[in-house]
Amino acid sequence: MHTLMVADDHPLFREAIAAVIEAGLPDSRLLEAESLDQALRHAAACAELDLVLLDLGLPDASGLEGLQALRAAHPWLPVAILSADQERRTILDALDLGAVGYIPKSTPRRDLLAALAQLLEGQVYLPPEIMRRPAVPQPSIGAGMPTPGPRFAELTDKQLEVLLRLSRGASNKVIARELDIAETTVKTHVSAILRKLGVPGRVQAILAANDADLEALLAERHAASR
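Just the structure of this chain, alone, in the form predicted together with the DNA, please.
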């Protein structure tokens, strides 16, 4: 027998959560709050609360302020964020403020139930699809700027030419025609690019390339070679 509270200003969403919990965690009790204020009052009144699911963006609390307030008032109360926000930064900030978990609202029902079960067991839950994404652009920890990121510098000129066309969505065949080399040669270059960038496929190479200015890098090299 667990007691949960969902704090969200959308009645329909609260209803949906209630339905999920009723179906998946049969003998649980669910409190509902439509504002931070009400959530704080519920928390004060109900001693056996096991978990709070807190929406970001309640009318009376912008962003993570609600979490902060709840944590300050009830440091022992486990609070998980339930939000539409999928930003990695937001999740880390929430953890920083003491959240025990973070559940994106886009989480499919079965994963949501698994997450709740995990949280009620005393574990921590974070959305794998976000936290396990490679994107780590800003380390910002000490050390000036080694920022190797993807090592475009390691690519040879030819490989950069290939990557440039890759990033524009060209197929191996098209690249071969444009550079007037055999398709097998293009594949060799592509393989080398994937290896050097440490990505598993051309799609990821394109996404990485889109974060950099390849044309500038190429122009720079051409200038340097003159």
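Having seen the form predicted together with the DNA, the form predicted on its own:
Here you get just the chain by itself.
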């Protein structure tokens, strides 16, 4: 049984989230807060709280102030942002401040449930359509192609494939299915990726991946192996 909390000042939205969780996660318990102050009090009183879904528009907190306050008061508590704001910079700032995920309020019900399941498994959730790098014309493989950073060059082809999917918001289970490998193998690859990139966790690895061009590096390696 999981215990979640939604902190949002719109009763209708809280009701909608409650309905989604009741239907898709029937063994879960949901706490509701209409302000940051109430969310902080719920968190202090509920040691078994597994996840907070935090809106950025609470009446007593502006922008990411609510996330900062929750992280400062309860650093052990996983907090995911649930917001209508879909700016990539906001998402990255939330991750930098310790959010474990970012769910747009426009997320369809089925995808929302998948996101919640991923977060409750202790993984990071990112909106793939927002975090995916904008499409830009790529130079042909060969002369003039940018050289990737040395940290990414240390990753094996399979580790690059895993990191690319992580950066798109895929869970370990999805990555295992797409690459036709065991989920435990995915976890092993993730540990190796973190070690080779010199980062403490998945969020930092994903942020680094979004500043690199992993698809181009993979394409270059595949071309070289032919």
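Positions refer to the first chain, counted from 1. Definition used throughout: the rigid core is the maximal C-alpha set that superposes within 1.5 Å between two forms. What you see is a predicted model; the values in this text were computed from it and never measured.
With the core held fixed, A61 shows a CA shift below 2 Å between the two forms. Once both forms are overlaid on the rigid core, the distance between the two CA positions of A208 between the two forms is 2 angstroms or more. Annotation: Cα of I175 displaced by at least 2 Å between the two forms, core superposition. In the core-superposed comparison between the two forms, the CA atom of I193 travels 35.8 Å.
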